[in-house]
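Just the one chain here, the form predicted on its own, laid out as structure tokens.
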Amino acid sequence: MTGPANPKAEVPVLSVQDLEVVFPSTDGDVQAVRGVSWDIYEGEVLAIAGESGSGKSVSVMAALGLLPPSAQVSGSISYRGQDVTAMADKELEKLRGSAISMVFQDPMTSLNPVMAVGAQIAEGVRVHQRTKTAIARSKAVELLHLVGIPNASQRVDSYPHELSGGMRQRAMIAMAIANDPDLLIADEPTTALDVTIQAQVLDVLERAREAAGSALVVITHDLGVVARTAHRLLVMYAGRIAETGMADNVFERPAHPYTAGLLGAIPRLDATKGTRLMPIDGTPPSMLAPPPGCAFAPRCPRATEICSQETPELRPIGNQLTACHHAEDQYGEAEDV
């Protein structure tokens, strides 16, 4: 997908430096996330992507304050300049909802079952508007409606059991833009739905975003989703940022064995009749004890001895920065394929 070019010289809507976030538990510290960095400004559209336990979803959850108190946070987190972690309470509830706002995995779970979806909506443009009941009920008819619900002043006063799992979603994405948020997040957004509604949610998502003015931020394992949205991508593996880039340059040649693996796992229209998806052999690692030097390394097909002592930095091959001891190779061969 097109769109803004590299990231701009102005501040940009959220940063995240060096971020590290460990959970403490009975058999030890899990180091969720372990030193990431990323930046996001207005219009674009980045897509955080990865297996399940990455830390995609830790990274936003700690950049919103959403952690549990037990999860030790360090790094800097700045919201236009402004420093997120030194946020009193107050603060960071003012700031989410109106200037950054969040779509969840499961709209089931995240909807209040015993309240019309439209009078959730209409509760936060009362909360950060300070505006009349009527005038927010207006709004979440309006905004019901502009994501594609249809009869959107009679749905209005359905509950969410009363819903479908797509329209549950739509509703969820109403709610989230009903402030106009400077930044839209969205977890995992099309999990769970058939590959047409994903569809449909995805575009409604899109629309969302330019009727809001919001640069988004996108949390998924599944680059068919990346592909239709993303002008950003940022792939993570064990907590660590595996490859960055403009999300077309990371499709047309990916520089590191694990990139190249997730595009493999998933079936192209281009490919000829026949053709095998090749899976990524092995399982993540514990975070509970990382292995020394690349994480990937026990499932690379590439791995070398240095893989599994030394951690590859993020360094620039080509168009992205990739952090693999051996990305020149990859890349080299993914410009033959």
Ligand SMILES: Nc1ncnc2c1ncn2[C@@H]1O[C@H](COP(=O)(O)OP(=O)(O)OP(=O)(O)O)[C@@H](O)[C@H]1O
Given for the second form:
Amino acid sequence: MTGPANPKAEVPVLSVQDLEVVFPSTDGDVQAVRGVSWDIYEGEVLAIAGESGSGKSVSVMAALGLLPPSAQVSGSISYRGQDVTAMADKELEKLRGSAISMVFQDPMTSLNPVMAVGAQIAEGVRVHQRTKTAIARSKAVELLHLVGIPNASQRVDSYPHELSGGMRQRAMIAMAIANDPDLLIADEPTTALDVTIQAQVLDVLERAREAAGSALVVITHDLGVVARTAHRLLVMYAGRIAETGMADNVFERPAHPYTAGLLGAIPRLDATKGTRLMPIDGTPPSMLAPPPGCAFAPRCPRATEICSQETPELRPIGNQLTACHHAEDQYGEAEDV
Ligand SMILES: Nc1ncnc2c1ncn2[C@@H]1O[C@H](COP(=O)(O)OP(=O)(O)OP(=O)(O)O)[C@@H](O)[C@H]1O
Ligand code: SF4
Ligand SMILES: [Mg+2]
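Alongside the form predicted on its own that was just displayed, please also present the structure of the form predicted in complex with this ligand.
After this comes the whole thing, all chains and molecules, with the earlier chain placed first.
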């Protein structure tokens, strides 16, 4: 994998290696994540992209110990060099409560509907920082202002239902950064919002990341959403990594037909910045019995016989890592454009 965006950072904030997640079911094993590795370094934005069901959320939830007990998880996960899988539940909870924060897709599932948003933020601040109520409240106003909520000193007393979807999403981000997390994880933070608001919420996340000095993981099915902000990009397909590298390199010259398909356009810098994900014909395979070889083969315009026989390994192509038997062809074509 290419080095950190911040050259001073030597130990990743979070490192996930050879992660595998299986959900046993009455129909068989759902192989949700099949050997995924990634690192995120201080100050970086990592985008994890891919279609629905590709294993984006499960891989992050596994890293934070948030999966149900029925999930079979293997691989190594370390936070600043410490083995997360060896941590006691209490230690892990503490880590999730302060050093690592998550912004979930639907703010209504995370906000308490019968409590003013400011009080919810203040409570989080007070619990973790043992601050007096008045100070926690003024910190809540400050945070609401930071995430772009107008008249924050009045809005602090609003209930979640009194805010628009975009405002609620901002309030969630304010809550997530209240304790200056080291790592902020946003799982599809913008899907429910219209495109203009999506861009604004992403800007807010990026500002919040800068203010808290944290690293940011953004999970999305829309590459356009992260084109401006991501330093590092990881494209997932059917539980595996299709392609990963520094975002600029992958956006400019994708070497995996799936990434090229997601970009939906000729990979030119001026065209791809802000390009939205285009639908690719067909659907991803069932994870109950993923096909042998490359899982993308039935939908891939470049597929040949070897593709459905041998699983392509992740290997260096140009400046990125790509899992495709014909990556050189895709990469070469991108240069010819
Ligand atoms: N608790 C669970 N029990 C059984 N299977 C699960 C569970 N959670 C997820 N899965 C399965 O694991 C696979 C990966 O799911 P995951 O939620 O990671 O997808 P995703 O990439 O986040 O998709 P989306 O964009 O829809 O959120 C899917 O096949 C899903 O059905
Ligand atoms: S390995 Fe084959 S089927 Fe898979 S993405 Fe590459 S060309 Fe397409
Ligand atoms: Mg998900």
